[in-house]
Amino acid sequence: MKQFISANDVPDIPALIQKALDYKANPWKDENLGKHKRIGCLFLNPSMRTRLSTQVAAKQLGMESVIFNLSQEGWALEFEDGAIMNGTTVEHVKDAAPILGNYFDILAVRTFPSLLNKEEDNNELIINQFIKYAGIPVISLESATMHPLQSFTDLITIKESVAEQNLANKKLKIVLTWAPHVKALPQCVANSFAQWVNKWGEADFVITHPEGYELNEEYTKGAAIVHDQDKALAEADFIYVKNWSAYNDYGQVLSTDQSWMLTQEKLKKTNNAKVMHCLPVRRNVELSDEVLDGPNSLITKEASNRVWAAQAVIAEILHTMANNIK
């Protein structure tokens, strides 16, 4: 694996899931794999779980991690090629990225969409410019359209829970449900979860949301789209809860219908479904306390598994780098 930007960079998802679970069982088994190597983690937006889990994962592989909050500590970067820099940007990515490529062996980048310009966000200008100019492997810690480490973590968590619940002999039903929120949020997590579940191909996959919240079909193709949440939840084994703003009416909040919040009563329609959310979560807006604090919640396990997802991805890239050197 040369980079990690989406599910399309992973040739064998089940094998990578197993690699992550192997690290969970034995975190230090490859503690010298990254010896004398550095990963630079560049944050253009805030992070807690992504930042900390990546640092822990790198440490367990023997790597040094260096964190830089570009939005707070660095010069304002320009990303457009050919830009006349007579405004607020101070340094061009084509000047900064090659230097980062010399400082580090792997570069991890986190950025968000503007939610103002659909074309610009869909083109993934920022992360693609780092890939173009850094000259080293790039890991997405979230981008304008995708959050691959989160979605990989989600599949690890589902796989682990399937074994614990003795569900291995049945076809799973996984539901991604929209939830209300107080502000416009990106489609990144929903896009990414849809892409990964579809590529994984081991479940019946349903996406449910109010009309107008259709996601980009590039990511949802293969899933059943249902606008009746109760119907979608029937006999579900796993429910992934997430808000996103509109894609067609880009970045707009079209509904704040609180009836879409997942409650314990709604879980009665399911196959005692386990509930997932990427965090942070607006309690009693997106998800009720009774669900989040109840026996069906996987949020703590899910967030904790971020370490093993990051460790498996970094290790795969390190192995690829070593093989290329040989």
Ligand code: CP
The other form holds:
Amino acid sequence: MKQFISANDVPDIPALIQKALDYKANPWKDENLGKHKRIGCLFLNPSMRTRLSTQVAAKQLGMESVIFNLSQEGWALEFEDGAIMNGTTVEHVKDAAPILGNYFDILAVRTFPSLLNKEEDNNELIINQFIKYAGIPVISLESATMHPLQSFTDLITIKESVAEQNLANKKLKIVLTWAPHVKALPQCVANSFAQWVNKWGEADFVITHPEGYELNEEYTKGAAIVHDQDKALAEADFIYVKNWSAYNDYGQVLSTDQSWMLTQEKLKKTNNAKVMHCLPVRRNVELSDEVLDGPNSLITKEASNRVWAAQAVIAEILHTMANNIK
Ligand code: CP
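With the form predicted alone already on screen, would you show the form predicted in complex with the ligand?
All chains and molecules follow, beginning with the one already shown.
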């Protein structure tokens, strides 16, 4: 693996899930793989889980991690090629990224979408400019349209839970449900979850949301879209709860309908479904306390599994570098 930006960078998802679970069983088994190597983690937006799990994963591979909160502590970067830099930006990514490429062996970047310009966000200018100019492998810690480490973690968590619940011989039903929120949030987690579940191909996949919250079909194609949440949740084995802002009316909040919040009552219609959320979560807005604190919630396990996802991905990239695979 030469980079990790989306599910399309992963040739064999089940094998990568198994690799992550192997690390969970034996965290230090490759403790020298990253010896004398450094990962630089650039944050243009806030994070807790992604930042800390990446650092823990790197440490368990014997690798040093350096965190740089670029948006708070660095120079304001320009990303447009050919820009006349007489405004607020101070340094061009074309100048900064090659330096980072010399300081580090792997570069990891977190950046959110503007939610103002759909085309610009879809073009993934920021992460693509780092890929273009850094000259080293790049890992997405969430970008304008995707959150691949989160979605990979989600599949690891589902696989683990399937084994624990003896569901291995059942065709799974996974439901991604929109939830209300007070702010306009990116579509990244939902896009990415849809992309990974579709590519994985081991479940019946249903997406439910109010009309107007259709996601980019590039990621949802293959899933059943159901606007009646009750119907969608029937017999579900896993429910992934997430808010996203509208994609067609780009970045708009079209509804805050609280009847879409997942409650214990709604779980009664499911196959004792396990409930997932990437966190952070707005309690009693997206999900009720009783669900989050109840026996069906996988949220802590899911967030904890971020370490094994990051470790498997970094290890794959280190192996590719060590074998000099083009
Ligand atoms: N789920 C997730 O990416 O969490 P953080 O924003 O805290 O990294």
